[in-house]
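This document starts with one chain, in the form predicted alone, laid out as structure tokens.
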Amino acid sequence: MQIDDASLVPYVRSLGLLPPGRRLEVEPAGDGNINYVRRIRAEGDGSVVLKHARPTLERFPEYEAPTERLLFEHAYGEVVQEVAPEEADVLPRVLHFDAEARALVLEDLGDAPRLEEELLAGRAPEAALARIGRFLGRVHSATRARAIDLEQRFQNLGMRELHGEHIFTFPFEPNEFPIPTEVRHEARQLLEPSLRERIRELRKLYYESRQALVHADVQPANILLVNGAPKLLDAEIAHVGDPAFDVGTVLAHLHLHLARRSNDPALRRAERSLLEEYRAGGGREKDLGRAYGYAAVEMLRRTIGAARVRAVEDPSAAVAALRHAASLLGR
């Protein structure tokens, strides 16, 4: 079933989630990079958000992507509810799931800011990052013993590969990404053979690890702050893999800002709280070394890959991020 702006309203009406007889208004919700995502408002009262998986990515239609990704996002929430119910409120509440239509209807979290926006504004919400750390620690620790069984449920190979190649491969091969000349030159100078070998090692771990259930896209753009509390979105890439990858993704985006503001005590406190609560939730200390390696590669791909972030729009910030990432990768 293909859902679009024309068919969306009758589809949502049929679900009975909004007051009957009200006029419904439709608007885009979020960035809509991967899925068709719309907010549906009932005149006077009530709103929901619908996600629909199409065969190509919404923002990058040149990339095909399996529509089963929405099944894995829903399954991730089900597993979290089962193994760590005390942490399930970190995920948005599901109101309806239609596996055949590849549609997921979620609570509307309104205009809550994203963690990415807070970091760009020079703020580092320590409590929110601590909660994300505890959430990841609990989910990773609670799914380790079940990893073999869960792997059969999370055969999300298409999305895992699409994501993995954009992180570990494409940024380091000849490409036509719109990167400033001085940034591209700095990357060539920094990425000596030993660092490229380390990237290849981490790529192998990303694909071969089968240790715990991972969200696989814990970036600040996917974390809403609702009255200061985090809501983690978009688990389309969820799979059984390396738990250090989840932690590394969060760390990367803190370190993109630490590259420019290394003496910012708020960022340092937020990093400590994230890791302390990850350990308190059951996350393993020995995974954190790999997490910093993954963080370095995520920083690199966000600076010289296809999905650059606003934190490195200025070439001087991008160069600082590259140098910082190289130091993490070589440690």
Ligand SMILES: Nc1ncnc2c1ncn2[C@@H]1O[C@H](COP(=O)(O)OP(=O)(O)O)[C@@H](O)[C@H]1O
The other form holds:
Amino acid sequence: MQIDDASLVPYVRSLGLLPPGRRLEVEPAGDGNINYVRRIRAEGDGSVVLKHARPTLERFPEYEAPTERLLFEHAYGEVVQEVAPEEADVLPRVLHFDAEARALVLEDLGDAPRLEEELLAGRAPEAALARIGRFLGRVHSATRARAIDLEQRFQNLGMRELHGEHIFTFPFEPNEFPIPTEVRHEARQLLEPSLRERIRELRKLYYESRQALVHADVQPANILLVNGAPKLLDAEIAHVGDPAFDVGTVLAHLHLHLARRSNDPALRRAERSLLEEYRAGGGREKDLGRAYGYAAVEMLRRTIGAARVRAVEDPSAAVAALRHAASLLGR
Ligand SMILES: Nc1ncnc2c1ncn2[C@@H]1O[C@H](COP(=O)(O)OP(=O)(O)O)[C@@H](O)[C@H]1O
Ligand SMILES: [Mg+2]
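I would like to compare: after the form predicted alone, may I see the structure of the form predicted in complex with this ligand?
Time for the whole complex; same chain goes first.
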């Protein structure tokens, strides 16, 4: 079933989640990059958010992605609820799930700021990052022993690959991404053969590890801060893989800012708390070295890949990020 602007209101009405007899108003939620995400408001009383996966991406209709991605997003929440119920409040509450329609109805978290905007504004919310660290440590440690069973349930191969190629392959091959000349030039200079070899090793680990359940897209654009508490969205790439990959993604986005604010004590504290709480939640120390490798690759792809971030819009910030990433990758 395909949900569109015409069928959305009768569909949501039929679920009985909002008070009856009210006019329902629809507005986009978020920036509509990948999925069809809408807020449905009952006049005067209550609202929900509906996320619907279509075969092509909303903003990039030239890309296709399997709609099963929404089933994996839902399954991720179910597993967290089962293995780490005390951490489940980090995920938005699910009000309704329709596997056939590829639709997930979530509690409306409102217009909470994203962690990405907080970092861009020069802040580094330590408590939120600590909580994300704890969450990841718990989910990784609680799913290790069942990784083999969970792997049967998380055959999210299409999304794992789409994501993986955008991270580990496309940015490092000839491409047409609109990258400023000086940034391209800097990347070519920095990415000497030994670093390229390290990227290939990490790519292999990303695809071949089967250690624990990973969310796989813990970027700060997917973390809303609701009264300071983090809410992690968008588990559509969840798979059984390398736990260091999740930690690396969070670290990357802190280090995109540390590249230019290396002495910012708030950013350093946030990084320390993230890692301390990751260990406290049961995350393994020995995964953290690899996490910095993944962080470096994520920084590179966010600077010279298809999905560049605002933190590196300015070419001098991009060059600083590339140098910082190369030093992390080489250490
Ligand atoms: N439960 C929610 N409450 C409020 N806003 C939400 C909720 N879920 C998603 N959003 C908004 O929609 C955006 C896209 O949602 P997300 O799950 O990340 O989908 P996509 O796969 O399209 O990125 C989020 O960045 C956020 O702004
Ligand atoms: Mg998202």
